[in-house]
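What follows is one chain in structure tokens, specifically the form predicted alone.
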Amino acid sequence: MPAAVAVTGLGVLTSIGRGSEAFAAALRRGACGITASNADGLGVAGRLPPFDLGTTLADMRLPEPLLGRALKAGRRAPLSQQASLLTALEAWTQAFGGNTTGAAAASIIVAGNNVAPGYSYRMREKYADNFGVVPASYALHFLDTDQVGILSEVLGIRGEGFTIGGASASGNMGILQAWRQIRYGIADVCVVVGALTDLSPLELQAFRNTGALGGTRYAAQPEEACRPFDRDREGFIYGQGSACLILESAASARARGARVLGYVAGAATCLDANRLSNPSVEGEARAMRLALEQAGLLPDAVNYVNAHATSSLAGDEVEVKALQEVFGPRVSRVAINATKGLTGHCLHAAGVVEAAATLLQMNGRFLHPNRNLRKPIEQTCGFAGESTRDLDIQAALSNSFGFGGINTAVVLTKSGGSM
């Protein structure tokens, strides 16, 4: 019989707070971290607020020698390596304290390819004027594989490990792998990072040039700027973050009285065949069922949708159509919120991002706003509003779909179950 698979650890960094505790304070509060500045190129986005990695890791209290490895390999790397590195600290102190020895035979899996094209704009700027001093770990440090190769060090993990890619979907995907890997005993123990997409301007204008991001006609207010499922949505806001989780066979949790913050119980994906980056309904719902059919469940047993909803506009639309496809008149019944109406689109990251705030408003038992809701597109669905309010989440579906037609589903549920 395939393994429950439990989250006992969770690491957080975005706009609106470093770490899970103020991360979930901001949730409860309904801040918003999406500032606009033209200094760093990025416009209108969510900023992760500055911060030096030694203060940080010291901050932790970590103990030696797992202090020093993190120092020494994490110091020079890239802005996206270094968000990985304190996510999966924090969400691995938190499953098993400062205790490596077991970390020997657990798996990492970090989610999002590509991830880094703002650090390699930065050094191509730096070094225009004689590439013949690119310093050696540019080699290293520009590709994604450098964040598996780190969090292994730091960790002492010798299991699998491996990046994995589904452009707004990769985060999901990685819960989706590492959810197989414990469900089917490859390992007992899986750390998953969703990995900070770390844009250049180059990129945003790409973005911008094809009408999917937003923050124009909302520069001079920009925490208005990301508006999802409202009808005044002009397109996705950039966020930076990362997230991390650890899973874990609820059994291996059980054998050691570890903390559950609660189950996978199911993930799904499945493809539109569209190399394009208009989403579709029928994939959006089929990802759904398939979720919902891995864990055994029935839409009826789901009372919160944490949505994929990046301010769109074709996205949204798409969504709640596919919401009422799953639901049917049902839909006015469940909770939708989308957390990027706080944090901006954190790309790569998305999926992991989301997981967690699914799961610690299921552990703090509250509903976060659905900042910027004025205006809904359909006035049928159950929709958050612009305050926080109590909620017993019991069963929840994260959604998160890529450009190529990658849709992806994961359920999340407060209780093992029969699995």
Given for the second form:
Amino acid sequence: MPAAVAVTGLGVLTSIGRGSEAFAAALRRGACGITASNADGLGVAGRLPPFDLGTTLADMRLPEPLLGRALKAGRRAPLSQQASLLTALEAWTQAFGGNTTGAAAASIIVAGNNVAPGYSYRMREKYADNFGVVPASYALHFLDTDQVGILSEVLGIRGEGFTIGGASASGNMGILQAWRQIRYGIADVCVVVGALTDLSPLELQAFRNTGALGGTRYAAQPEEACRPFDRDREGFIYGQGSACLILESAASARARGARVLGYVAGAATCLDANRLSNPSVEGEARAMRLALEQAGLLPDAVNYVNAHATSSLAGDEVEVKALQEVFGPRVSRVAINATKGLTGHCLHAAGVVEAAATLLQMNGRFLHPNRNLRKPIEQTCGFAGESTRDLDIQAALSNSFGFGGINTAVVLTKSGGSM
Amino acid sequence: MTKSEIFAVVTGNLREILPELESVSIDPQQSMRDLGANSVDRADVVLQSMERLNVTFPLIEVAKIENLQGLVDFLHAKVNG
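Output the form predicted in complex with its partner chain next; the form predicted alone has already been displayed.
Zooming out: every chain and molecule, the one shown earlier first.
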């Protein structure tokens, strides 16, 4: 019988909070991480406040030898690797304390491909006049798989390890693969990290030129710029962030008396036979139904949706129609919110950040607000309002959709069922 | 540029790349490997030294050098050559 999959650890680093406690508090407040600046070429974005790895690791009170290994592997690593290291260490220590003996048999999945074009762009600028002296370490760091290597070395993980891409659906794709690792007995423990997407002004301009990126009309009011499901939305707002979940077989979690934050009950992905950026109602609805089928749940069981809802013109419209198709008239009684309204769109990491947001709301029994949702594009949906309210999430759908017709959905539940 | 100045540049780069050497005294007879630098760290120290001393040479030329003194002598010849 396939194994039930528990979540036993969680780490988050976003523009609205470093660490899961701070992130949960920020969700509850409906905090906004989006600011405007031209100094870094990012414009209106959910910027991660600058941090020093050494100081941040010291604040986490990591035991040796974990602290020493983390400093050695991470201190000269680029931003995205450092963010993954911090969220993975937070999640790992939440699940296992400083004990890494179980790590040898664990797997690692890093969600995201081409995660750091910003890093490559900055290196190109720095060495443009003298390519001859580019650091040898750049050959390690520009590879996405450097993240797998760093986490494997620091935690002592020796099972399977890989990166997986799915554009903006990468995070959910990572959770899906991690869920399969546990469900089919490949590993008892799988670390899944959504990698911080480090963009350069080049990618941002290209996104702007496709019409997907917002932030122009609200340049003077950045906190208004990201408005999922609102009629006055303009496009997605880039957010820097990373998150990590520890997935563990329920049997293993039970055997060691671990605290379980929730369960990954099902997950699914499907394609649209379309390489372009436009989303599809049929594909999105199909991914949600497939994920529920995997979880053995009917749509009726779901009382919360963490929507993909990027604040893009086409995307939000299509997702509403897909939700209506899956839930029918009951869509008005399903609580729906968009974490991107607070953090911006964390791109490759989004699925993991939003699964973390779902689990934190589930455990804190609340529903975070939909920032800036004043004129909803649809009246029949159970959108969260502009203030926080109590909600006892029993079963949640967390959606992520990516360019290239990539649809994904993950089902998270409070209880694990009989498996 | 004197050999002492070049030694200061090299050890400065070494400490930047391996911050744990911050309060460790470094002897010119030691090798970077003795001091805990892996092959990528060692290449980075040499490349950063090239950049700061404004010299260029193929890395293969320093591959057989055994200790910091040897590296300083080599860089000194390049800088003043």
